[in-house]
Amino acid sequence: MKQYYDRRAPEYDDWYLGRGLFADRDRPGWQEELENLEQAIARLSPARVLDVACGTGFLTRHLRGEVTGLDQSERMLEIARERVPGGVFVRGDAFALPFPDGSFERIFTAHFYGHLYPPQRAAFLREARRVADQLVVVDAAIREDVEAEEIQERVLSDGSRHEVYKRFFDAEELAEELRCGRVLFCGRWFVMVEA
């Protein structure tokens, strides 16, 4: 997984940009679900927090408080470092966190959770908990044309193939599973929710 986050990292905007290989998909008031998100995010009190899985930043960059990103991949935190030069940008693993109990208040997440299989994600929740009091999900909404869970074939524009498991998310199911969770955003394409 972390090979094709590194080899996606200068094109991985464009699935929210809808350009590039994402220039011809069909999605209808994509653009402006992704603006009320955004500015969901925003609305988030001020916080010393943790975006786990912060890929490009393209998300981190509305997180307000004292923001720090952790990500696998390289690449992806050389984009993140330019677009938030504010934070603070570790590498480094989401299930063995390389920092102390209790180091920040809010543990943030955007379209990993809904990459993660049962025992991973009991990992995850178990790291998050101990990191932090609050945790935040950001991940794909459960529609009409895709199943509840996925193996997708990605392809990249260099033309190599990956597959990525991937679960799309009912926001009352997954403030549920989060045990008490609270739900901040619900649309067709994205799901915030708050535990």
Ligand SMILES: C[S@@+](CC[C@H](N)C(=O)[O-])C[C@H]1O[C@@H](n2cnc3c(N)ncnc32)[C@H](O)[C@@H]1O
The other form holds:
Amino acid sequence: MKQYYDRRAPEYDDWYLGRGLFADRDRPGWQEELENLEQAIARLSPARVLDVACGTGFLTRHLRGEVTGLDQSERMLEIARERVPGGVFVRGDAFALPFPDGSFERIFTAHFYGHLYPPQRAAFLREARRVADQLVVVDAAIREDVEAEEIQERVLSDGSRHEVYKRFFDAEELAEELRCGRVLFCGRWFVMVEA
Ligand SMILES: C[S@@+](CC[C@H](N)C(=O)[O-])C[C@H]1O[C@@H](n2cnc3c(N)ncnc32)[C@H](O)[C@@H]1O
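Now show me the form predicted in complex with the named molecule; what you just gave was the form predicted alone.
Then the entire complex follows, led off by the chain already shown.
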């Protein structure tokens, strides 16, 4: 997953913006729902927040408070730094966060948790709970044309092919999985849960 996302960095936002390889995707209501999700993120109370696996900062920019973004990909971080000049961006591993216990009030993570296999999920949740009391997870919503769990073949503009593990979530089930979670957003494309 690491190498794939580093390579994908310059074209990553095409997925959000329906450009490039995503220009022909039929995604009814996508744009409007993305705006609603962004507004829901902006409504989270201002906090000392760490966005784990922040990517290009596409969603990070809507977080309020003292914002730090972390990603393993330097190419992703370069874009995020430009996009969110008020944030601090560091390269690091989500499974070994380079911060002392309790450094943040909230961990935010988007479209990352759903790529994790069970042992990685447990490791990530342990690490997230070590550095913050609150966790907010944004991910893909389950829909009729996808399986809850898939191995997807992804193609990049350079023609390279990559296998990616990906889950799609029912918001209530994700809340339960995260233990005592609360659904903050539930749409056709995205879910957001707080735990
Ligand atoms: C699907 S992208 C999500 C980006 C962003 N959060 C968003 O929602 O647009 C997944 C991100 O996870 C990062 N990533 C993958 N494994 C990681 C790890 N072990 N530690 C930190 N970041 C990682 C990738 O570099 C990539 O930027």
